[in-house]
Amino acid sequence: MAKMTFDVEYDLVVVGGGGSGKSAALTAAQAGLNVALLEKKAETGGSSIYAEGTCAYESSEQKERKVPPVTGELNQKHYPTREDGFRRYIDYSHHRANPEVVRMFVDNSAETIDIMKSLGVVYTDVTIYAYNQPLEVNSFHRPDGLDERVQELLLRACVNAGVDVFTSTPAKKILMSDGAVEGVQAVDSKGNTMNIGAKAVILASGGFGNSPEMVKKHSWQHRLADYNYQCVPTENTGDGLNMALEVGADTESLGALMVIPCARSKTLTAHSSGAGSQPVLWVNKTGRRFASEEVSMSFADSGNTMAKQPDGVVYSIFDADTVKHLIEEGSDIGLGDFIEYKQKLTRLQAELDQDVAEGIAWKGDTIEELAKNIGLDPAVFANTVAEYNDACDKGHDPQFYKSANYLRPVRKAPFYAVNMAPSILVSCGGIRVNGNLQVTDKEYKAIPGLYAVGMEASGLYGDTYNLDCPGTANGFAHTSGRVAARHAIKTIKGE
């Protein structure tokens, strides 16, 4: 077979410029490899710029703090160990997680924190994500400036290390020869097709969460493709997965999504969205409750719960007293740094007034009027509210056993409804990999020279993102990128 000709050649090509891709590129460049990073958007960052904290176990930051600031059922007196993390991923996934991948992450996550610190990242806290989620472990390393700042520092380090960064340059095809990776075909910023030679390729394009077609085809939540509300402007459309499938990659554990509730047409930091995410009264299109609203303590679980409702439509119902409570006393549950625990939602009334005027939220002076304005059956909705208020008065929810401290009645006019929707942040079950992040075929044999990292890879999850170990997606991104690069370095150098 004639040797393939290329427009340019590198030791390593990384596809995707988010946290996992830049971590891989930096590691390889610092080891002396000639590295190209291809990013299809005009700027690097990907979904990582929306991340908040980084998960790690037995890190220097945890050791310095000694005692966690928040205790839960799983970590009463200590920060989580690697064993704690390993067991939690395996158990939470119902043993669908790949033990090799889990072990890779928990064993290498602490080093990720030290590397970030060497780049100038300052960690302000090591805690949990939701302060009232009892099963969370204190793995959430919060960087100053959140991960948007981390991505800035990573990009600077990549450029200083000599990585050639090509933006507006989407990869289209993995080039193979005799069953091994030979390079990547891409389209440059001027629309020209080019063949880039490489001894290894690392796929880091963030999964398929923003492709309705792929969500419908691959996810167990396939109906979500028809009513997903995209609250963050990412473009993770399955590029890496499609390219990997073309060269024989396996899709074991494919299909998990990270879903978060958000007020439709609003941002995650909007106070009306934050109010709608609280454990107040939730009803679906039938005008009835469908779950204990206490599920809101885990955005991943509440996102899944909302996604199962007809057309993904959920109305969050509260009255004037609850509006006052959220403004003056603060939120009952937090959404990380989007809506902090006990944050006073000072903009709530103004946002509600504007949303009602724009027809994206509803108001009524009576429960029946609110029902008519929303489009619900007034009698059914009024009965739901009456039963719920009775549960609030008694301090006992006989329908879903919601905790008494979250039973807040809907009694004082005016009454409000916020249209909540499930929003896919990223997919978190993709290409099958082994503990070295090598892409594998159906026999679990590695495809020589091909790697998948971050949300491109599967191995940590069952059907749902594990919020019991907060910061996992971001921590895994940076850690898996580095580990994959190190394996590629050894292979390329013949070590």
Partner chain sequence: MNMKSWIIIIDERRAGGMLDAAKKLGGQVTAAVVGSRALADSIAKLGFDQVLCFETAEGIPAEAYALQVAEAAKAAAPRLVLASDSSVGRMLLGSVAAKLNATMIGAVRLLAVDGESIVASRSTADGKLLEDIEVPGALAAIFDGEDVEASSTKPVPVELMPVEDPGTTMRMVETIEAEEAAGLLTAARVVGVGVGLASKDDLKLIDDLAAAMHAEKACTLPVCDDMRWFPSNRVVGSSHSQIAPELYIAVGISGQPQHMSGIRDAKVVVAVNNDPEARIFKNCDYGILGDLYKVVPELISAFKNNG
Contents of the next structure:
Amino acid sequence: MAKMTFDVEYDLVVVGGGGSGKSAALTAAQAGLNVALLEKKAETGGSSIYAEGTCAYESSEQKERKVPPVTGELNQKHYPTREDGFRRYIDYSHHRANPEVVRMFVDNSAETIDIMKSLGVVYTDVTIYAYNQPLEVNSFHRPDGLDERVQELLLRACVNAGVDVFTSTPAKKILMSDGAVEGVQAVDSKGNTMNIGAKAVILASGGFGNSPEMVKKHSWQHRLADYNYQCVPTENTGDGLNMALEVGADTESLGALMVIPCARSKTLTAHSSGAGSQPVLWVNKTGRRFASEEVSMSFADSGNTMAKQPDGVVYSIFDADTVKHLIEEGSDIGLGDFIEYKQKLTRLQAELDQDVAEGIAWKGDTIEELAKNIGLDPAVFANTVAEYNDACDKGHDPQFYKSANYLRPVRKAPFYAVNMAPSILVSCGGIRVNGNLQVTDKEYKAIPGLYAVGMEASGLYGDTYNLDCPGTANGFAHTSGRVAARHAIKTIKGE
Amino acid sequence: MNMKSWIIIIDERRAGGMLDAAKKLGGQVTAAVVGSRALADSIAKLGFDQVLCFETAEGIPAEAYALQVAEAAKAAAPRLVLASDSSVGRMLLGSVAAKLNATMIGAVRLLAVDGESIVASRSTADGKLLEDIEVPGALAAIFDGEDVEASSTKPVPVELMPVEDPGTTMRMVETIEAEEAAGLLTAARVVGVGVGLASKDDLKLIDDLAAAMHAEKACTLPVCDDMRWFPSNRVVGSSHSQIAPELYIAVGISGQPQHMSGIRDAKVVVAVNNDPEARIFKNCDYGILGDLYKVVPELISAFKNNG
Amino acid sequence: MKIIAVFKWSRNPQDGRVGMNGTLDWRGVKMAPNDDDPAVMEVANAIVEDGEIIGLTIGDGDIAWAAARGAARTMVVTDAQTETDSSVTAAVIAAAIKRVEGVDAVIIGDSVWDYGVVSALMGQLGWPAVAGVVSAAKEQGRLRVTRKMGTASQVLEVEGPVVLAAAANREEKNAPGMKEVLFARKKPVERLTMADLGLAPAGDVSSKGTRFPDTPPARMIDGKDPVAACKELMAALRSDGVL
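Now that we've seen the form predicted on its own, could you pull up the form predicted in complex with the partner chain?
Up next: the whole complex, starting with the chain shown before.
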């Protein structure tokens, strides 16, 4: 077969301009490689611009700081070590994590923090995500300006390092020759098909969380495809996974999703959504409770819990006293920077009034009226509320053992219901890689020149995103991108 | 030592500030007014040592007199020449600088004398830092320092400079007032509203402010998605519109990174907020710390009266 | 018309890394097109007719940027950089411009990144010059430019050769695609050095370093007395020329 003629040739082509892709591109360009970064959206940033903090172990920031006061059951006398992190990922995933990949991450995460600092990132805190969450470790490096700012700085660093950044330029196909990568086919912003030669290709397209078809096909939470509510405008449609499968890649632990609860048709910073995410009374379409609402301590676990309910529909129920409590005293649990711990939900009443008028939340002067307005069986719902109020009075939840401090009765009219929905933020892995982030085939052999990084790559997760090590998705994105690029550099330079 | 200064004046902007900065260097300060006689007369009341007037003809832009002003400056040989950052002033300053073979520095906030040199401190790193620059010779500077109110009890006589007809190389055709409906993306002025506003009814305040300012309205993402007070084409921020108005007034906006990335290129950002810790106060030019319900009505009348 | 489009003549001030002690670190930062450079190309393309646009840049960074947006060829002064003294930077640009015969217009971005360079270049060329230009058109052989004057705009007729400083009033529309960018890299480039222009890298102006300003970048106004606060604000806005 005649050798393909390319429109242009690079050493490395990176597919996707989020945190993992930019970290890969920057590393390679700084090492002197000729690098193109292809981003299908008009702006780079991917899911990373919605990320808040970055997970790392034994970082310079952790070494400089005093361990925050103990907040949960875990008596954290020190910041998490690499070993702590390693054990966490392996245990949390029930050994479905790939130890090689976990090792790569915990060993290299601290350097990520130093590199970000050298780009001008300032870390304001190293903490946990949901204050008072007993299981979390203090791995969450919180940058000033959140990850949106980090992504801005990273993009400028890429441009200054000489990376050719092409936006509105989706990659369509990996080009192969004799079982090795020889390039990528893409379509540029004006619709021209471009054949781009490359000695290595790093897939960093962010997974398939925004493709209902792929969620249906690949995830154990396949029903989400029918009722997922997309709360951030990402376009992660599994481009990398599909392209990799076409050239013989294999999958591993495919189908984990990072799911967060969000009030349907609102944003994560909405105060109605924040109220609905609190451990108040939750019922599903049957009008009954279904879990200890305390699961809201971990958004990933509560996302999964909501995703399991019929049609993914959950009604968060609270009364006028709880509205007052949330407005005046603040939230009982935090959701990172979206809804901070003890944040006063000052807009709650205005939002509820607005949402009720629009028909996306409901109000009733009696429990029965609320049930009718929502469309629940009034008798069943009234019974649920009565049982719940009884548990609140006794300070004991015999049904689901929710802690007494979250037992707030539903007694004072008016009563409200917020429509909570499961929202896929991103899928967690799919393409099997080795510790160098090389994509492996059915024989577990690396496909020469092909890498997968960030949420594209499997290795850290079992069936669920691990929020006990907060910032993992973002930390892994940056770290895996860099480590993949280092391997590509070595290979290309023949070192 | 010659510390004679020339201030090029095409309008009253920063005239007091430039006078003040130049005076501190110790030499004689001359105002070189390029414009109307009336402007020169009002400048003469500010306390300059000398006021020269290059009277411009109707329909001829001030830039057309650049070479004549530069020749006069060369004859006077000032050590320092200042102009404001108006587009006309900067162009005249460039002409004078070329004729004097002077150093040119933009965005100068402060001036001082150090021995035989002038030290100009200019704003750099996107306003985060000052750079001190030692200039041994003649300096032309675009002045961006604080304005100061100036007045003098003894106005100086205006000296009319002989001006030749600059010919027809440059002439004004027309002046077009800004269209009200320029659209958010190209608007010169924008009022942005955040969730600091308590209720939808209060948007009337924002409407009135926008009308008084002849501004477009914009909002943060929560105002659209969570409060539903505006459609999404009014949202400014990442994944939404990026705007670059001359003036952006942020009312009740805390300054989340998502929003701030959309106004990065605005020239002047004003924030009105009652939270001293609000992030936007780190990213604005002027911050009014106060209750928006008290401040905005005053802003409306201020803009109605002289905006 | 024969037009020289001056682009990418400075570093992006947002790229400088500010140290804890007020130092400024430019390591690894290349020259970058400024926010007004797309407007330069827009104005150039609007008036070029059947003439030619020549890109002119200095230093490192993406040389083909203007070529991807309509420049037929590009000149680059490879060993020049943005100097502390904007007159020196402008002299380099002016010297390169003077090598080209029969230039009708020079267009440069009216960039707040460094107004000094724009002013100095206008002065050194000594041609009719207009800053703050948002659009231009040829009408019956005459050049009409529209410039911003606060919220109003002013239309001027200018006889050439002219210098225009173009100001963007929106994000770049219709940025070139990958194919156009790659094609632009094959267009002719004339590489010049300061020596070719008969210039010595110089200047007796020296930077004494950077520091944090004594006052915070944002001027805080106490809103307790709203009337006084608004008065103070309006005075400041007037000084800034935005009223």
